[in-house]
Amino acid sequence: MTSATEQHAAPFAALSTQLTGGLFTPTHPEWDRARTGWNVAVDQRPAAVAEVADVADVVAVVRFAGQNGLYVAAQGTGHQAATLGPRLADTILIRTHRMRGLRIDAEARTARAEAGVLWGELSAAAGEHQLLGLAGSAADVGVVGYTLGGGLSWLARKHGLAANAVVAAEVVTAAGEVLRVDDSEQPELLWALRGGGGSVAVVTALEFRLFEQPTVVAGALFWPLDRAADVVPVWERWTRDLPDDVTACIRLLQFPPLPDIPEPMRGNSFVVVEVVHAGDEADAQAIVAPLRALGPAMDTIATIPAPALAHLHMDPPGPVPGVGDGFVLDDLPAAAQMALLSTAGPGSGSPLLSVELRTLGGALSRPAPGGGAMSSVPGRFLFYSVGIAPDPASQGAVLAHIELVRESLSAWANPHSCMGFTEHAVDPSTFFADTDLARLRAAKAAYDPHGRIRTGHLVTVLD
């Protein structure tokens, strides 16, 4: 049996001549580079990879796919590459990282970002105007992919999901038509793009609101990991009455002894509380006082420029081989704390680099007026764990431990979860209410009736 690539060898050659960017098939010398996402542990095997340079390239690829019985999947960075899996076999992977157009309208407090723009780039550009976008914790995550999945930022308890801030989008439909959508033009498509995951159209640019926030009070408190049993209960009680302008995260961190990890973290283990307060320093100092009473070994909380939030979470500065996954917790009572510490705390033998809980609630718990397919997130905490896994043996060990921790906390898990932190393909009902999922499927039927556009957490055409 011939592969999809062999079957379409001649048409692929014709497509290549239409692109300003590049087209790569398995016989190309740069194939392995082109098909590798940010998570280098994922072995992506598409029919071809198109590194698009502009909207015209995207149109050419989408039309070619439709004419030749293939599918398309858009990918900016590949942080969530694991969610696509075997769907790529008959799919052209549209890599958008060359599309880096970025415009800040300081007067209107909006930004327009093409599909290859990274959050670090946008945050720096917005910060020059004392403005802030609802960025995630990693500077090298793509703006568009992150936002299509909802977008959980450090200021989400105050402003809600990043998807709610989207005011317009430029898309290429499955028919190869370029549309600019907003609340007056194609409003149902815009609704589907706001947190719907990108299954309905290929997004080439997003426009969204920025917020006036030149500085924040933020930083981290570190204790040795063997203090986790002291810190976790205090942190849990402390989170119960947080104001909406405070977001916090607690982490069990085990740093490997790698040279690119700075001292004194290298090779050491900590329980860490990260705090972001979108207010003044005096209020922040009063808020964090109960945590400081535990005597942290390091304390970095201070007033910082808002763009510096990109470094708070200490995410790796470049591609890594990793296995991770997340889910939502409704509560963290004493029994859940004990389960967490026994499976991921000191003496557990956990191979996980990071196990964390982020505070939800605030604006996240309230459906946003005029929001989209995903405008809120249930539960008290987002749980996420990850381990470095450079080979199949370590990947298996990390995945097994992630499942062990998940199972130990399953009694307190919410049936719904957050798309951006779910790194294996799941049924979309995990993310959407029944009525919203039905509406998403109707939008898919209207704009992609033959299901040509694929995503990790795929919304299928309405039966």
Ligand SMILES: Cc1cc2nc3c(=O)[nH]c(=O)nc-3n(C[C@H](O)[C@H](O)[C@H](O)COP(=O)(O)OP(=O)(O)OC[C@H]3O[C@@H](n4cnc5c(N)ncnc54)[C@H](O)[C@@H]3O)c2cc1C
Second form
Amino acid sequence: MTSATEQHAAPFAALSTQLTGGLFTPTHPEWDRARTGWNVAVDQRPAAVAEVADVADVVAVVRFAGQNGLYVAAQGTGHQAATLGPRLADTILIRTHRMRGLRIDAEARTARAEAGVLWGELSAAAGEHQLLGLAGSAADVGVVGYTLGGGLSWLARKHGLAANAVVAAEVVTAAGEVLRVDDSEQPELLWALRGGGGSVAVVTALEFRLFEQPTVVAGALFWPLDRAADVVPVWERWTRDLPDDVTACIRLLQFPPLPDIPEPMRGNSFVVVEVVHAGDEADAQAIVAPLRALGPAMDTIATIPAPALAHLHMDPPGPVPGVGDGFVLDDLPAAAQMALLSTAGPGSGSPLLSVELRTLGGALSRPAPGGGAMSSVPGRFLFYSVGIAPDPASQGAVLAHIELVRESLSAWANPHSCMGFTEHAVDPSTFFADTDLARLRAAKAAYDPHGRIRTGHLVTVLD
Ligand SMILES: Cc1cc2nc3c(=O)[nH]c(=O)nc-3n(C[C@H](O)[C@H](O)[C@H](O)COP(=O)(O)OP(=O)(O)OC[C@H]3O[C@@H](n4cnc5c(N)ncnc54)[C@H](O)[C@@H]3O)c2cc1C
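Please give the corresponding structure for the form predicted in complex with the ligand, as opposed to the form predicted on its own shown earlier.
To see the whole picture, the full complex is given below, headed by that same chain.
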């Protein structure tokens, strides 16, 4: 059988001459580099990879796909590469990492980020103006992909999902048309992009609100993993009455003995509580007192510049081979805590690097006025677990253990999940309320009637 790449060899050569960026097909010497995303465990096999340099490149690729019976999928970093799978075979992967334009308007308190901008870059630039964007835990996650999927930040309980802060988007539609959409120009398209996952158009830039927040009180409390049975119940009780300006996370962490991992983490295991308080230090000290009463072995909670939040979660600084997945928990009663500890705690034999629960609630639980396709998240905790998996054997072992932990907690799971933390195919009703899903499908049918744009998660039948 002829592959899509072989079938389109001559037209691909013509497309290549139109691009300021680069076009890579399987015979190109840089093919393996070009097709590899941030998650290097994922073997992406698209028909071709277009490294777009500007909007004109995106238009050329989208029009080419339409004229040649192919599809496109946009990718900023490839943090969520695992979700695209075999659908890539007849798809041009549009990689946007060369599009790094970033503008902060300090007076209007907004940012405009092109499709390749990373959160670490945006947080640093906004921080120069004492402003903060709703970044997640990892500095090298893409601003656009994260925000289109909702975006759960360190200030999520105070400000809600990052998608709620979006005020405008610049896009290339499936027909190759360039648009800037906002509340008055094509508002339905903007609505579908805000938390809808990016299936209605290829986004070339997003504009969103920033928040005045020069510093935060933040840090982590570490105990040896053996103390997990003491810490987990106290943490669960502590999260019940948190003010909205506190977002927190508990983690069971097992660091492998790799030279890249700094001391004292290397080869050691911990139960860790990470806390972010968007308020003053005296209040924060009182809030964390019940946790400190458990005598952590290490305590880094202090007032820090807001951009330094990029280091709090100790996410890897660059690409890694990982298998991870997440879901939402409604509750964590004693029986759920026991299930968690027996599958992922000390002595469980878990191969997982990190098993974590992030606090939901607060502003996340309230649909944002004028919000988009996903504007709130139900449930008490976002659960996410991940393991390092460089080869098929370890990938299988990690995946099996993720399933084991999930199964043990299934009685407390919420049917809803967060798109950004879901790394396997799920029914789209997992992400959206019925009315929002119907509206999203109508927007897809209107803006991409032939289903040219594919996304990691199948939101509509046309993806
Ligand atoms: C280490 C790590 C830490 C994380 N921390 C957080 C966190 O704190 N909070 C949180 O909410 N999430 C977090 N995530 C999840 C993350 O938000 C998702 O993986 C997100 O999809 C990453 O966006 P990306 O652009 O970097 O990834 P990509 O894989 O490049 O993109 C993901 C998807 O976004 C869509 N997309 C990307 N660019 C475009 C575009 N230009 N136009 C249209 N669609 C596009 C596509 O559907 C694509 O498949 C984390 C993930 C990892 C691996």
